[in-house]
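We begin with a single chain expressed as structure tokens, specifically the form predicted on its own.
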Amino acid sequence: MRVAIAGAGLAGLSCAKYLTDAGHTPIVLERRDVLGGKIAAWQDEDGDWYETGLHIFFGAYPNMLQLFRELGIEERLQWKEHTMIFNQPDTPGTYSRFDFPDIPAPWNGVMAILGNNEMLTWGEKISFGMGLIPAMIRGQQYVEEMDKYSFSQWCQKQNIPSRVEKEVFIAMSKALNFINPDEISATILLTALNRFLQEKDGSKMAFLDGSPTERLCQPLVDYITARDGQVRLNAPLKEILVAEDGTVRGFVIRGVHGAADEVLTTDVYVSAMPVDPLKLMVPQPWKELECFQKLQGLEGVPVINLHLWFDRKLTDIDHLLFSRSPLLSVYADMSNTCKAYADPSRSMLELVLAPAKDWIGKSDQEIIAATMAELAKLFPHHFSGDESASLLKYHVVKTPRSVYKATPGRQACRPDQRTPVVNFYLAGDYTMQEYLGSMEGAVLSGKLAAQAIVEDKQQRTRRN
């Protein structure tokens, strides 16, 4: 069976990988000249990589970790010390840590919280722990029900002091969905907290040892093409052609560089595009179907990723850092955390600017000026006096529509991988799966779409 897949991000490539495992032939179409979608990366004229985002792999990503094992590239994940590190805005240049001891969950998480005495008082820790009890006892069912509240509203409902949100969860909210706690659905943060508390290594973090395009996406392409699948770059989907019975009769691929359009005909079709372009692509005959109407309730959130190269080392910390800055979300010195970007004498900071809705339309120069002002607070000893660190170069990567904006009520808008159109399926982190908008969610959605295609094919074969 031949399957056309629009989109060569993690969802599309994962879907193709699992279809080849089942003996089918995927043809992946990517509109750009680079793999990866929301994890794409590019090289500049100096050979330095810059990426769409700061991509962190968690121990609570079972499908992603299984994919690494199946591709034989587990060693490319560089696991870090099991801790979470927060900047201290009131004492610039200092950090506060949540260290997870090597004991079973949830006790390692409890000990990490109890062991931090800089950010929360004992009363706040107890109130927060009491507030989490319903989520821990009732599990994911309770977590899903809390989608009607923002995280701020949920904290109020559980009598959790507002300082807990300010000290810890503004940073986590921006890291998970690039928005603040008063906007984000309680389901998002509660899902992450449940994973971190229920799995011993759930919150343990790893960095990839190089660019995602080379070190993760290319092995997927090699795996797919070695089994007779195809991955085509510069192949943008222009139109979904619909037959009289409402099924797909072909994908129109827009010709590039003066080439004519092409109609690709296969047995099954998959959209692994982000939700925003998919909404524009839905054929008129499908617009009244509930599955596609629900998509109107989803839209991507803007995010800006920054890369700054300096003439000296700013930090030796080999880990993700939560900035607790009003402008910045998380950052890392990639010269410490990533093997391919290693430099013993100079720093390359990768930072996420969030929320970005007020910044996405500003110039790169304005964004960098504001970022440097924040860095002067994070690294006061390096950006003052006559020997101030110098910025050598930078890249600003804007994504006007990234992962879906997970405000309250969005869970009801997320579609299944199966659609009412019998030969058309969906893959993408916005589709319904338990890991929300993330790399893990993208991989799982691709796997679920492939499973649905294989199961439906088997059922049709049995009926015939």
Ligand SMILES: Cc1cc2nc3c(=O)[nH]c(=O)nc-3n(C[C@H](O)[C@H](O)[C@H](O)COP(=O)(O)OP(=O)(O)OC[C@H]3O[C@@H](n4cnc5c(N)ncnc54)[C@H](O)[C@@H]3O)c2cc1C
Second form
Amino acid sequence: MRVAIAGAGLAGLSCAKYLTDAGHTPIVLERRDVLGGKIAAWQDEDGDWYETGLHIFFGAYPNMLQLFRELGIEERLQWKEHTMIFNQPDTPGTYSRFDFPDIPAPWNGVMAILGNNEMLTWGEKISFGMGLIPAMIRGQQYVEEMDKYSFSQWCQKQNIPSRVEKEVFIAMSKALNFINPDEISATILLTALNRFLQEKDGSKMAFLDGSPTERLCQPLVDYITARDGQVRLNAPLKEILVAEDGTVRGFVIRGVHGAADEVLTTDVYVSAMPVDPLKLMVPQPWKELECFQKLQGLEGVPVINLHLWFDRKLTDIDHLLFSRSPLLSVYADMSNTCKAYADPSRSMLELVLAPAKDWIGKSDQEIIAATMAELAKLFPHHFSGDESASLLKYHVVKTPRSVYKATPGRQACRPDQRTPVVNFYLAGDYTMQEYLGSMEGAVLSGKLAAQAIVEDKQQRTRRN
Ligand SMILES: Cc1cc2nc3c(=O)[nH]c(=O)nc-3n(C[C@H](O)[C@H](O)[C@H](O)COP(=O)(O)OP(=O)(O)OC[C@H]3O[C@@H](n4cnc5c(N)ncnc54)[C@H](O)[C@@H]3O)c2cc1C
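For comparison with the form predicted on its own, please write out the form predicted together with the ligand.
Now the complete complex, all chains and molecules, led by this one.
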């Protein structure tokens, strides 16, 4: 069976990989000249890589970890110490840690929280623990029901002191969906907390050892093409052609650089595009179908990723840091955390700016000036006096519509990988799967789409 897949992000590539495993032939069409979508990366004129986003892999990513094993590249994940490190805004240049001891879950998580005395008082920890009891007892069903509340509303409902939200969950909320707790659905943070508390290594973090395009997407492409699949760059889907019976008749690929448009005809079709371009491309005859109508409730959230190269080492911390800055979310000194970017004498900070809605339209210079002012608070010793650290160069990567904005009520808008159109399927982190808008969610969505395609084909064969 030949399957056309629009989009070479993780969802599209994962779908193609699992289709080749089942003996089918995927043809992946990517709009841009780079693989990876939201994990895409580029090399500048000096050969330095810069990325769409600072990406962290978690122990609680079973499908992603399995994919690394299947590709034979698991040594590319650089696992860090099991801890979470937060900047302390009241004492600039200092850190507070949640250290997870090597004991079974949930006790390692409980010990990590109890062992941190700088950020939360004992009273606050107890109130937070009590507030979490329904989520622990009733599990994911309760977590899904809480999608009607923002995380701030949920904290109020559970009598959790507002300082808990301010000290810990602004940082977590910005890291997970690039928005604040008064906007994010309670389901998002509760899902992450449940995973982190239920799985011993759930919150353990790894960095890839180089650029995601080279180190993760390329091995996927090699795997797919070695099994007769194709991955075509500069091949934007322009239109979904619909037959009289409402099924897909073909994908129109826009001709680039003066070439003519092309119609690709296959047995099955998949959209692995983000939800925003898909919404614009839904063919007229499908617009009344509930599955496509509810997509209108989903929209990508803006985010900005920054790379700053300095003339000296700013820190030797080999881990992700939660900045707790109003401007920034998480950051890392990639010269410590990532093998391919290693530099013993100079720092390269990769930082996520979020929420970004007021910044996405500003110039790179304005964004960097504001970031440097924040860095003076995060690294006070390096940005004061005559011997202040110098910024050598920077890259700013803006993504006006990234993962879907996970405000309350969005769970009901997320579609299944199967659609009512028999030869059309969906993959993408926004589709319904248990891992939210994340790399794990994207890989799982691609795998689920491939499984649905294979099962439906087998059923049709049995019937005929
Ligand atoms: C700044 C940032 C930080 C992040 N940090 C993390 C993290 O630490 N951990 C984590 O798990 N996740 C993180 N994520 C989220 C993660 O990157 C995404 O959830 C995941 O990569 C989405 O994959 P996808 O395949 O669903 O979509 P995408 O990656 O968006 O892929 C969709 C593809 O479709 C292509 N496309 C669009 N239109 C067309 C068309 N007309 N024709 C053909 N192709 C088209 C796009 O070019 C793109 O390549 C982060 C994201 C960002 C932006």
